[in-house]
Amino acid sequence: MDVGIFGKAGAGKSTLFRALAGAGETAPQGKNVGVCAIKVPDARVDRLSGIFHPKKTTHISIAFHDIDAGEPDLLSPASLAALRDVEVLALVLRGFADDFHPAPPGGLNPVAEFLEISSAMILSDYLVAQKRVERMTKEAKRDAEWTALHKAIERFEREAPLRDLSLAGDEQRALAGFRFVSRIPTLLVLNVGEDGLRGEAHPELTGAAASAGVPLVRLCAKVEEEIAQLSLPEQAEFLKEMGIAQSARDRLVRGAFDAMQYISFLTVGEDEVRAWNVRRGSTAVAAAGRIHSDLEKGFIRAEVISSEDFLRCGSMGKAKTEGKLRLEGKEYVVKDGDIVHVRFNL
């Protein structure tokens, strides 16, 4: 899962990236991008690993990409190329001012900053779509791509992104190759000062985020960078003293999952205990395909038990005795925390 951290100069996105990098592995990826990989903490995986003692324990991994904004244009060709490669956009907005970073003329306005960046992305997508339609007009092509592009252009002309545009399956496939940036699921990250951690800083952004249908996380990147340099016990104590319920890493992970509408399911055994991410509403056969394409092709049934029930029972034997382990068919909708074992035959 790839999350792009993006924002205007001075918003603090690079500070946030360094805070995240303190908890993961970093590597340069290109002139405009840096990347750090972070294992998603999941107590269920750890507890199940303690029961099965597998050869390998695998958490879901999220790669955070620090994407530079273009200068003087916000969306340079290199920035757009990097944005099109991510699954989720974490848009960092400035909500702090200090001696080294005084407030800009007119004061801080994260809502206006959000709308400015959103408008730039919509305009970029509009120009791409319009150019393609002009070419299709000359070629007299009228197909699913033509229909989808006109739906997209209608949204752009209303200054609306593509994130929540409903499209038929063939229309979605037709637009997929364009990798429109306004279609990327988005998470707003308001970077506040230390004083902004208590209370709801810039409450007007809450309404703007709700209207746009995007999750919102408030944090102080400077404090999170300091936390990242501490040992795990020290981090817990520091968070407690600061009155912070969760670290930025955990909140960004949760926010990214919410933006993508992801849930986690698990597979267990002596070889490996592993967490997998799938879209909310995914069926058992789709989850099987997430593990391996052969499981999807030869799917027969799925043995399913919630991790909560299994951990309470302590073993599959007891879970069967109590009737908590059940067989489900292809259309079963997988729930967050389900332990799934796929029966298949090729």
Ligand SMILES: Nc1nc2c(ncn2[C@@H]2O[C@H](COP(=O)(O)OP(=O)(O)OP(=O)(O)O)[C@@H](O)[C@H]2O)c(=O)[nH]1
The other form holds:
Amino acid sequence: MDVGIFGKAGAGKSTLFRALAGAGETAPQGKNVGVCAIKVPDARVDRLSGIFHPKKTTHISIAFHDIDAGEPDLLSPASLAALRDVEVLALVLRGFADDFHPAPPGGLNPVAEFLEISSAMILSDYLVAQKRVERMTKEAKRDAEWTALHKAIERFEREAPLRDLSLAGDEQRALAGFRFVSRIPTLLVLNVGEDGLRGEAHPELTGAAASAGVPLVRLCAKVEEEIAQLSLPEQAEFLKEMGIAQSARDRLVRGAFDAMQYISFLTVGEDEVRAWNVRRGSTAVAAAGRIHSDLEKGFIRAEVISSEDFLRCGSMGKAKTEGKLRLEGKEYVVKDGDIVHVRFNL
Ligand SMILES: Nc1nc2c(ncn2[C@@H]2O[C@H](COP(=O)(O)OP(=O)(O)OP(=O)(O)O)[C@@H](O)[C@H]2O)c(=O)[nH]1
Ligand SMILES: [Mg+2]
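Same protein, different state: after the form predicted on its own, show the form predicted together with the ligand.
To see the whole picture, the full complex is given below, headed by that same chain.
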């Protein structure tokens, strides 16, 4: 999963990136700057690994990209190109001001900042869609692409992003190639000052995020950067002292999962214990396809047990005798934490 850290110049993107990348690492300067991969913490994976002693343990991994704002034009060709490759957008909004970084005229306004970036993205998509439609009009083309583009344009004209536009399968495929930026699942990150950590800074942003249907994380990038330099036990101590329940890393991972509406399921065995991400509501056969296309093609049944039940039983044998291991068909909707074993035949 690829997450792009984006926002206006000076919002704290690189500081946040360094907090995620951990001690010592800095983002190289340049256009589409640093990338760091972080493991999604999952205690279930660790505990299962302790039982199966597999050769390999694989957590879900998220790559965070520090994307240059490309000011003065927020959506420069380079930043647009970088955005098109990400699955989730972590939009950093400025919520701090100090002697070195005075608030802009009119004061800090993260809601306005969010709306400004949103509008820029919608406008950029609108121009792309318009251009294509003009061409199609000349060529007198009227297919799924034409229909889908009109649905998209209708939204853009209402200043709405593509994010939650539902389209038929062929329309969705027709639009995929455009890589519209307003369709990217988004997560808001309010970068507050050290003094804004306790209590809810800029409460008005909570409502704006909710009405846009995007998750919101409040953090102080600068403090998180300092925390990332510490040893693990020191980190826990420091978080507690600052009144921070969870590190930025953990909350951003959670936020990215929420933005994508992902859940995790697990596979276990002597070779590998592994966590996988799928969209909430995915069926067993879709989850099988996530592992390997052969498993999807030859899918017969899935053996399923919740990791909670399994960890309570301690072994598959015990889980079976207790009737906790179920056989599920193609249409079974996978739940977060399910341990899945696919029976297949090609
Ligand atoms: N007080 C305070 N300063 C911060 C915080 N986050 C970032 N800064 C400072 O704000 C300045 C800009 O931060 P950056 O992380 O470089 O911002 P950026 O979004 O990467 O900026 P560009 O790459 O220029 O677009 C730096 O001097 C940071 O130290 C914060 O939470 N509190
Ligand atoms: Mg930067």
